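What follows is a single chain, given as structure tokens, in the form predicted alone.
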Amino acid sequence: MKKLFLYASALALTMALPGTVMAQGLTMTNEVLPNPENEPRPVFPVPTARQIAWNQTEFYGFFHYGMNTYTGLEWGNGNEAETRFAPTAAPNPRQWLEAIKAAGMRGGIAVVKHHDGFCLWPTATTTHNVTNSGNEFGRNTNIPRDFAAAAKDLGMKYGFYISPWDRNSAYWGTKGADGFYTSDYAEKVFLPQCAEIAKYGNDQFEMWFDGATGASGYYGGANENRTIDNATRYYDIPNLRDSIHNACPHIIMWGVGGEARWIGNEAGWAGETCWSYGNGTSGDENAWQWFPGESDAKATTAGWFWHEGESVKSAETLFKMYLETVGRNATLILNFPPDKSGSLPQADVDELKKLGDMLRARLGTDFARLEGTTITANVTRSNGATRTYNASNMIDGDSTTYWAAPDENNTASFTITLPEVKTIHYVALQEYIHLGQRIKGFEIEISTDGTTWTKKGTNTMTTVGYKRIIPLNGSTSNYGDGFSAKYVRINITDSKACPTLHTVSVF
């Protein structure tokens, strides 16, 4: 009776509303939500505000440093004596960040605990930490403290890698008498460690969780194989995510955290078609969750940690990685490992400077922003009360304004006219992803006279997303001599719904 009464009351309330239509005793209401700005309807899924801010970081550094730096291993077993961590000088996170800033990176992530469980800060969760190091430099080390302070001073974003897998902890992977995994590790070690790291700054942009699910390890002296069957459940990720977001509202929890995905390789490339949802190098156009890709890659020739005899890859090779990740709707986190002194080798610093010079020379001057440049579109959405959708929004340098087509147009064309003929190499496009990733196909044409047009670019010009950089010669390996052009025309050939773009650039 109670359910029937509530249902009848709801009907009665609906019947009392104005503007309703009666049909066989039921009240039907057509409600049209106001849209005074005439904004396009979103194409779902769409990103959260923190995911958009994370995407805007684009290019950032990775610093694998810790116990493995001194043992020569990549995955320590967890039984290493704490005294083996003995830096030959005071570790210098500021030097790490200064070097990558010179390369054009906007932030960095420091490894503060790897699979061996050794923590690079004084922690209450384990004795396997810097306070028991082998010398004064080690015992005074606090990487999250010093890294966060340096990043803030340099105006850079920062975050930390904390390995969920812990080969040192006796709690990791334990089961109770009932055969089910206990919550001891999550409650006593992992979640408290994450909470400690969150206290080093509420403006962190990413917390990095590796997806390793176990193998052999020390495990408090058990020296056995242990695995877990479900990382999200075992580490209590939903609770962790809510707790960390409360402490650090702008943070993205990568990997196991479920807010950004591994691009599917450690080689520094994403698929030319790359959706911001789904998995792997290309994503999935039909997936339901916004899940943008991050490409993690090594800038040196050995492992993730520093090793004797390694060398750094050339700036040209690293620039290619940039084009194939940032230029393909992914972010690039590029690893530079500090050596036993706790600083980056000079050869790495020198190559980072070369990379920065290369990025500034090749992608630093946007001809579409030159005085006298104009842009026109064949279709444009009607303006709203305070918002316009003019083509000029694509070259105004403001990512909050954008051009949009009318609802009925899934194709469009626009032309950039430069003040004079220029030698150009790249065209970059950026969708207004607040409303979803929409574009499915496009073409690029160039001309010197506005009459004779030549198609340029790659064979796979499909998705755009946050950012797409197209080499007009079709190659990410060869900068080439460029092409003479005064006019650049972009034809959007297919889109999930009316296309939107906030920026188009010509380099």
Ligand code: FUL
The other form holds:
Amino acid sequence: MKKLFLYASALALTMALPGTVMAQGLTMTNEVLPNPENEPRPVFPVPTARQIAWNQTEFYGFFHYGMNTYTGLEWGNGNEAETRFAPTAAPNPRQWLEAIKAAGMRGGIAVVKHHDGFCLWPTATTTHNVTNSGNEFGRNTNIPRDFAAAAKDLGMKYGFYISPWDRNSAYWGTKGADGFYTSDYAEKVFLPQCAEIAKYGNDQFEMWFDGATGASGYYGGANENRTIDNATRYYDIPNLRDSIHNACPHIIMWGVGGEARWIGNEAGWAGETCWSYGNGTSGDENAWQWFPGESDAKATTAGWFWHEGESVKSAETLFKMYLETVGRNATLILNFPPDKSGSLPQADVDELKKLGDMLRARLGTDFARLEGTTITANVTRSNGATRTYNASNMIDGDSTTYWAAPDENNTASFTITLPEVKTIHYVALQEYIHLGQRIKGFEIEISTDGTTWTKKGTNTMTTVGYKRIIPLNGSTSNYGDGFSAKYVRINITDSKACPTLHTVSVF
Ligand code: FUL
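Provide the structure of the form predicted together with the named molecule, given the form predicted alone shown above.
Once more the chain from above appears, this time first in line as the rest of the complex follows.
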């Protein structure tokens, strides 16, 4: 009776929907879904909403401060006496954030526990924390509390680096009688620590989830070598990520967390070809998971932590890093280590100000947004019920409106006409990545009269993604004298599907 009923209802469905196919008891349909806005179909993979918001942070600071600042180590062993943490003044995260804000950074990530396990806030999970430190400044330190409060006050995004590898904890890397790793560390230490931190602010934008897999350490006095074979399995990442998202809905879990990737070097550059999926400097055009790149780099000459005698890299060097990361579809997290006083050295603060001035002077005035600038495209998708796909959407300053080509066009060309001849240095493009990263090749031509055109840019103008900034002289290290132009033409020569762009800028 039951069988007969199922058969009858399947038959009814088959007759009701044109193009319906029956296979092994499953009903599949090739019915075309309504698309009143005539939006292009997405090219998968596509980012989550929190990944898009994370990408918009673009350029942010990194602050390595803690026990190592006082021992001179880069990786503490985990057995350092808590009293060695003795700041010479009250640590001042607000000063860190003000300094990077002056450089145009939109947020920061503070280390609150490094591999040595010393916690920079009063925690119930271990005695290896600030409450047992060497002086009053140390005992009153609470970096997550003060960092989150200052960031909110300054209108900046914030996040934390809580090292998963903990060379102090007795629980880290332990195995049960059955020979399998236990979940003790994640349950008794790591997750409770994340929950404690979330009390200082649950709108964190990123958690740095380092992939270190162990080595020798103190481990609660065991003083032995401990390693884990697979960080994703050991930390039970899918479940851990869920728990962390429940506590902090906007967090992108970087690295082993699986939501943003390491760019593959610590020198501040991404590949000119850079997909937001796959791994390493260039990603992989055929990968299946959205995994955008973040480049972590040191702004100073020694380690991640502060060391006597180090100096800060020049604004010009840091600007080059910016162009080779933010300008190549990656984000840039730039490290500035606070010194023993718990503040950034004045030389770092001064260089950050110079960098900010340089960024504003070189990339602060978009000629494409000038009154009187026009833009035309050789192909434009037809309007939807409320959306248009006009070329003018690329210069309206609104990242939610975009230009798109019709489905049949994987190549296209558009021209920006400035109100008058300008000296220009850079062109920036931004894809509407909600619908996936699509562009695979493009050219830039400039002209003063609209008749004679010259090709400009670098040798590898392939991917665009969230943002691509092209130096028209082909150099990321030499600003140069610029080029005179009234017309800028972009030819998209290859794309996975009809291209979409929400912004084009000319600087
Ligand atoms: C690495 C760590 O081992 C370094 O000490 C530093 O924190 C760097 C940013 O990440 O994996």
